[in-house]
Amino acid sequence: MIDERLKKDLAILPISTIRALTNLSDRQIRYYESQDLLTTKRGKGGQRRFSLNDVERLIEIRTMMESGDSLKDIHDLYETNRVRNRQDEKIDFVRSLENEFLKIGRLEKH
């Protein structure tokens, strides 16, 4: 079956497209990357390639900057979210393991 979902994490867009979609300059985009607010992939020739998730993040960054947030505030927010997501992933993993152990326990009892 063909996966019909949009692959938002597929990094195929060149910086010129990102510039048009985000109204950011190449310099701003590269600066946000250098500040670890964005991690880009590289094409075969070494050019930056962006995903739709990157577009969303850059628009978020632009919006926060326009609202008066500093780069440190934005970086701290993303770091807090990153830690929270890792914790959520760990909780999900533990719950999944618990469910599997419960299933195994039920199978052995029969």
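Think of the rigid core as the biggest set of C-alphas that the two forms share within 1.5 Å after superposition. Because the structure is predicted, anything quoted here is derived from the model rather than measured. Residue numbers count along the first chain shown, from 1. What changes on going to the form predicted in complex with the DNA:
Comparing the forms between the two forms, the C-alpha position of Gly46 differs by 2 angstroms or more, with the core used for superposition.
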Contents of the next structure:
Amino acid sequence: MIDERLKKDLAILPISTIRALTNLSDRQIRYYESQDLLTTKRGKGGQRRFSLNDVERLIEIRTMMESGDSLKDIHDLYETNRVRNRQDEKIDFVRSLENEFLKIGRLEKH
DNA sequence: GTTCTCACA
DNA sequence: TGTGAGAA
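Switching forms now, from the form predicted on its own to the form predicted in complex with the DNA, please provide the structure.
What follows is the whole complex; the chain from before opens it.
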């Protein structure tokens, strides 16, 4: 369903929930956000609202930290992933265009 | 009662 | 990164 992505992106969870789900201190969570590892929104009174995607990302970050990676390593990894994903999307877009052209070509030949 | 920001022995 | 103060 298209709704699934929307639900995961919904930033509605308070930091206390994130703390329980990730076993990280709220101090650490806020620090990681300051290092651009998270995309949070602000609610009433400037309080952070996290999404399920943030939870998943924080768990990954904690795992990487435990295996000795620095915050910079993690940041770089997400950066390269972001670039690679953009390229993949571009490739998919080109492929879909090619398919459309092939369809049109077949139709015109008839 | 919770979360936020800022500062530090 | 932790902790504590003061505000919202």
